[in-house]
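One chain follows as structure tokens, the form predicted on its own.
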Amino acid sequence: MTSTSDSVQDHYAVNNLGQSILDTLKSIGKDINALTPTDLAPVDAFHLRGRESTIELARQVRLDSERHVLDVGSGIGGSARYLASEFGCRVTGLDLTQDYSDVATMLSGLTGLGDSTTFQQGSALEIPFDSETFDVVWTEHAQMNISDKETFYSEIARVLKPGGLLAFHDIFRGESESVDFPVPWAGDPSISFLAPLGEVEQILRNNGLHPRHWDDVTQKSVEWFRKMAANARTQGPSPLSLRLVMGDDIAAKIQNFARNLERGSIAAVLAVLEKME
């Protein structure tokens, strides 16, 4: 039988995602041995409002050279990258799906990254590490595949020091209980675990955790699908896109991502939250 494990890896993984992206980056003059994180972020930032949404939640989190960052479902790490190159903190990427994390080690090799950004393979409810080593957890759409809540955050609870920091966007269950398939995370419900906000709060505060910062963007990621839409046709498709890491069928997973958001089958929220001592 097929464990949940399993059918999440299997619906994100891409073959030859590797050199995929490589030969789209020469196929449109970029050299690759002289990357930035700008390069890559059409394909690196595979979430809500892309870059934006990262620059976005950044500037809520005290962040410097001294800071010891865990990137829970890193992908191909270009948040990762974002956080090293920008405010000069080490990052350690964790996520479930092996070729992620063997490419986002490449793309950071390309980029100069390599020595402040590391990667490795491995479940979020058994966060591979001692606890208290962490200055910021940060986590950006990946508890949607996770079923199991109450352990994702005591694990990351566990990992933070006190002090520490919780960085999150994430998606969760809206007032409408139908969400249309597929959506970027899952090509159905088997794999989609959506929560209801209140659910998540107490969990959150179960675990120690209290908001800083809490903001609803499921208008503006509404309005930034409309963007995105508008821009599509004017300027058509770009070689370097997101196509590369959710394939072909991306479009209806976008359409339902938009349409789910409009009518509120899901929201989007981004916060910051503080482990207290």
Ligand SMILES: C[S@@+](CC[C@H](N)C(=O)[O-])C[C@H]1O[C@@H](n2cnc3c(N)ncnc32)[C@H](O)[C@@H]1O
The other form holds:
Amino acid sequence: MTSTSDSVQDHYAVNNLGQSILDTLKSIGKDINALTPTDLAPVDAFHLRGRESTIELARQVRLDSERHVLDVGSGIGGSARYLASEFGCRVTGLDLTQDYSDVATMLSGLTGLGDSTTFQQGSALEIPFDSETFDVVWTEHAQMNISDKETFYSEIARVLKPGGLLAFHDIFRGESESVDFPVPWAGDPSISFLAPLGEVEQILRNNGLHPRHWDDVTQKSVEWFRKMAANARTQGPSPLSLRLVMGDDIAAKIQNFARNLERGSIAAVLAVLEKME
Ligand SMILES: C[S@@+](CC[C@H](N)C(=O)[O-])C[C@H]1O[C@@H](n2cnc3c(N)ncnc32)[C@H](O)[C@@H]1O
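Having seen the form predicted on its own, please provide the structure of the form predicted together with the named molecule.
So here's everything in the complex, that chain up top.
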């Protein structure tokens, strides 16, 4: 029988992803020996509102060159590179999908961030680091693939130093039960685990994580989808986009994501919580 973890990796893995990204960058005239994190932003921010929401979340967190950040579900490393290049902090990325960690490492090397960002394959449910290691745990759009929310948040709380911050941008179950698939994180309901916000808030409290910033960004995200659709109609599709990561059914995934948000089946929250000393 296939485990959930295998199905999640199958969902995300894309053949030759690294090479397709490099080929596309070359085809639009980028010098791949002089790449910046900004050049990669159209393809490496695999979450609502792309780099815009990463910047928004980072503004709520105290980051500088002394800080060590763990990005849980780091994908191909876009946020890790943004944080390291913008704030000089060290970022360790952990992701279940081996191909993503490999591509993340390759892209960090090409942007000169190979020392400040490192990536490894592993599960958020068994974080392979000692307790109280990190100043900040950062996570965007990964917990929807994880049914055991209790272990997810308790592992995060364990590896945070006392006084450390959890910064997340995530999707939760909304008022209405029905969710249309496919969506970017799942082709069908078998690997999608959307928890009601109230349940997650209780788990966070139980793990000593107390809100410092809490923003329901559902409506902002709906408006962003509308703006993206209008841009696509006037400008046409861009070669360097999440299509390379999400595959050929990207249109259905995006339409369902937008529709689910619009009718309240899912909600998006951007939050920062502090681990009490
Ligand atoms: C939608 S992508 C988001 C990637 C990245 N956070 C970003 O915003 O660009 C979700 C990521 O979560 C990872 N993921 C899912 N379940 C995981 C788990 N149990 N442990 C670690 N990573 C996981 C997937 O492999 C995938 O890379």
